[in-house]
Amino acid sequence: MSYDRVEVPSSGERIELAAGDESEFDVPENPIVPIIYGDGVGTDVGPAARRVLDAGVEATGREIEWMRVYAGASAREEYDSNLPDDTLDAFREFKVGIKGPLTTPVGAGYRSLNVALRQRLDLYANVRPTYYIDGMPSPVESPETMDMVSFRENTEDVYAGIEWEAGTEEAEQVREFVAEEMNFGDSIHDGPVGIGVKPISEFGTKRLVRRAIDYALERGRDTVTLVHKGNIMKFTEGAFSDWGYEVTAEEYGENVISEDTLWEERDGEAADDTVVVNDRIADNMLQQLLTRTDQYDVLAMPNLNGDYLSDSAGAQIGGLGVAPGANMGDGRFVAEPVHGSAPKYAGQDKVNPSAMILSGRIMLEHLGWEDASELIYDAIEEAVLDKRVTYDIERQLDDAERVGTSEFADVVIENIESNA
């Protein structure tokens, strides 16, 4: 593969897929990893996260050969394109990467650069581990009860972008078809109307639910909860739930069962190695996150529900500044923080880099480097407990020391080096 404006590190090695397995990797000790710093505050948190990840990896005798690639504002400067082929090709070729937040400019041809990247690379599972870091200020009384991983379908639902603006010829054509051909005229009010289509497929649902169940089995999680609004949207979100239960019944053995089977055949008693699949209505699940937090392990959701639920869960452990995420497909992985680009803070060396650092932790775990991942987690927790934190946390703590983005990275690196 040749690239126009980026250089491939000559000393690094490629990550290879294991033979016959689209989810397992053969990882060298010095892999080449593409990185997008991102827009807005990405120019601050990207380099800071890279330094922390380097420290954690090097402390365990390994090395990452970073390959900087571009999207968003930086790509427009280098390529006159928001999402150049070089960037997509790098993530395809090197299998595992990380990106910061991106801003979609007006008139860019994309509704969202983040969504476009996920769709172009078929990164169909957005995965967000949500867990509490000791000492972090939180709006809830017992944030430590939150230890949950959400699997959000990334390619379908209303995020597919199939919609038409009110007043356009296309919207009127769809309206006429829906009203006259499909007999739903009474469901649409008079006057201008925007119309969208919500596709949820058996294929997209089953591969997402399969990924969530596999994760639960691999990580010793007890439950997978299908979160949907199938009581109202019966043929889309209701189908999501039905297809999820089909995966449970048809593709797994006795160690993966539905909640109904658990009670009908096992009197509610599950063996230690059993994953129980259940479902909850989405609006009720928002309440359950607060009132029964510790009862949920893994959530599997359509795209829009996943967006709402994962952000709400992140609020309970301190906010989006510390909420990590990643996008997974078959044979591809791109870590990314949950927060946006916050352009008004760009270049101020002010914002919290924890979300991007912790997203890098997910990447290290995906590579099988749990020792480096744990070093980084412990170092961040130590910084929080020592109250040497960025402004978003400092303002919520008594007697805390406010540090900038790069200085916080220095604090975390010091802790890594002292604990290694």
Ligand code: NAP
Second form
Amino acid sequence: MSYDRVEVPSSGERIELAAGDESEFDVPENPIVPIIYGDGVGTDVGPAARRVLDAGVEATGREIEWMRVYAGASAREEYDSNLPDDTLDAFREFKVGIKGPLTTPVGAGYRSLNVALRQRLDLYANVRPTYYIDGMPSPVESPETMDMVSFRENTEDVYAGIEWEAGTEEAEQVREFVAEEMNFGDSIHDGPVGIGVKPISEFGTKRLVRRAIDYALERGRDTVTLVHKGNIMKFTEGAFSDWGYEVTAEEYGENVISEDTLWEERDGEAADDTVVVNDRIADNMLQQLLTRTDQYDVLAMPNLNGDYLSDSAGAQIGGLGVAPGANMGDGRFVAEPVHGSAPKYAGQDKVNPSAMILSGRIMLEHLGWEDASELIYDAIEEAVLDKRVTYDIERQLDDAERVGTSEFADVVIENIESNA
Ligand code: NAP
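What I would like now is the form predicted in complex with the ligand, since the data block earlier showed the form predicted alone; can you produce it?
The next block holds the full complex; its first chain is the one shown before.
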């Protein structure tokens, strides 16, 4: 592969797919890893996270050869394009990477770059682990009961982006078709109307649910919950739930069962290695997350439900400054924090880099580098318990010391070095 304007680090090696397995990687001790710092606060948290990840990885005798690539504002400066081929090619070639947030100007005529990146690389699962770090302030009474991983479908539902603006010829054509040919005339008010289409496919649903179940089996999790609004949207959200149960019944053995089977055939008793698949209506699920937090483990969701639920769950364990995520496809992986580019704080060395660092931690786990991941987790926890934290956490704690983005990274690196 040749690149126009970025350099491939000459000393690093490629991550390859393990022979005969599309989902496992062969990881060298010095992999080349593409990184996008991102827009807005990405220029603060990107470099800070990179330094912390380096410290954790080097403490365990390995090295990451970073390959800086561009998207968003930085790409426009270098390439006159928001999402250059160099960047997409690097993520394809090197398989595992990390990105900071990218800005989507509201109403500026182009769709989200994040969505474009996820779609072009077919990163179909957006995975968000939500767990409590000791000492973290929280708006709920028992935040430590949260230990959940959300799998949000990343390519369809609202991310398909199929919609037409009110007043356009296209919107009128669709209205006419829906009202007259499909007999939904009574369902659409007169006057201007914007119309969207919500595709949810068997293929998209099944590969997402499969991924969630596989994760639950690998990590010894007890349940996978399908979160949908199938009581109202029977043929999209309801189908998501039906197809999820089909995967459960048809593709796994005795140790993956539905909640119905658990009660009908096993008196509600699940063996330790069994994953039970159940489902919840999305609005109920939002309150269940607050009232019965500890009952939820792995969630599998269509795109929009996953967006709302994972942000809300993130608030319970400290907020967007500490909420990590990753996008996964077959043989591809791009870590990214849940938060956006928070433009009002850009370049101030102020915001919390933990979300980006913890996203990098998911990446390290994906590479099989659990030891480096643990070192980094412990070092962040220590910083929080010592109350040396960025503004978002400091404002919720008594007697805490407020540090900036880069100073927080320094504190975490000190902790890594003294614990290694
Ligand atoms: P946002 O950038 O996530 O910021 C919302 C608020 O969250 C901030 O004002 C701040 O709250 C808090 N926050 C975010 N990151 C933080 C951090 N690292 N440390 C501490 N606090 C943090 O959401 P937005 O303002 O709605 O979106 C801004 C832009 O980002 C938009 O263009 C949006 O499309 C884009 N976006 C990109 C991604 C992505 O790249 N994956 C995701 C979401 C949004 P306080 O002001 O209360 O301190």
